[in-house]
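The chain below stands alone, shown as structure tokens; this is the form predicted on its own.
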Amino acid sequence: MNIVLLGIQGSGKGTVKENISNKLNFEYISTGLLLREEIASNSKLGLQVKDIINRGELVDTRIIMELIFKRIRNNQKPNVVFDGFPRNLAQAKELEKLCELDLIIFLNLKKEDAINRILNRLNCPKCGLTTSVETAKNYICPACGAKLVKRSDDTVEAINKRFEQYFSETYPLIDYYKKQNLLVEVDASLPPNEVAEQVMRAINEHNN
């Protein structure tokens, strides 16, 4: 089973994603993570986006595709949950080209919300997660026990520049796949554990 998480950055994809992937067994493929893996990195592929990162621009199609390319080749589990991938038709189509999608669950989320999300939010460069300021105990990550840090381009003008690509390239793709039949719409303002149960929900009556 392949399914999109698809949203505005700030709407909680990372936080379904854990409850997906534990559940479920699936493996998790997220682009913020597969770039900052090849930032961490220090190659010539991974200073470049770097730069484009930090001027907050969206990494070109050719590029996200090598890095999914070779994280598919490389799974070994039987289900796939994508996170931040596709960001444009381009890449939608691009995608078909590798797999089937079976959902696409639209975490919903107005902008002013995630906005305050992302600005109060924490990452673990090392495992992924993301928490925020309010719950994280001594900037420590409850998962692996790295140290928490905020995102250099989690910045107000970083941030309206990223909405403005989501609404732009990203946003039509809802009304893409609603002609395909693949969305599902969650209501990503509610509390965690109520967005993680309409997302497992929506999961179950999709497999009967």
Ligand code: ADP
The other form holds:
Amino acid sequence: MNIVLLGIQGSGKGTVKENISNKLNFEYISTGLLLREEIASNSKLGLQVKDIINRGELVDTRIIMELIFKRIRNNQKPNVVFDGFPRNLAQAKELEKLCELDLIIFLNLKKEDAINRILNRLNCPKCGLTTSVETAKNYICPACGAKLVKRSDDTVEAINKRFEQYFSETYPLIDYYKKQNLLVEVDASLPPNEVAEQVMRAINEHNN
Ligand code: ADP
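Could you output the structure for the form predicted together with this ligand, given that the previous block was the form predicted on its own?
And the full complex, kicking off with our chain again.
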């Protein structure tokens, strides 16, 4: 079963993954996370994309496809949850060539709530966990104990750029997937456990 988590920056896609991973056996592919891993390891690709990401611009789709391909190439029958991909129609078409999609879960959150969440969010440079200042007041990662930091692309300028892109390029995908009867909407303003419950319900209903 292949699922896409779709939603504005800060809508809690990574948090959903954290809260459903003990209930569902899947490969989680977050393109943002994969890119941050490349940057952290100082790879050639990491150096190539670092400034683009910090400016809040999109990375070239060819690079994104290479990263995804590397992850699912050996997996003939993938069971994947995609996060942060596809981000536009061109990427959606690429994904269709790669695998069949079963469910698109749209985490619906107002832009104002999303801004507040992003300004409060903290990221673990070691294991990639995203959490918030409220949850981890001591700035220590609850998963691996490393020191949490703010993401270098969570600046007001880069956030505004990503929001612009979200509304012009990603938001149209909602209609695209609605027309294919693949979309289920979840209220992402609810507490994390309730969002995860709704996501699990959507997955279970699809499977029944
Ligand atoms: P956010 O959802 O807050 O933007 P992500 O971790 O999904 O965070 O992405 C961080 C950055 O990585 C994006 O701003 C973009 O530069 C790059 N990126 C992630 N996914 C993609 C993608 N599918 N296509 C192009 N660039 C991407």
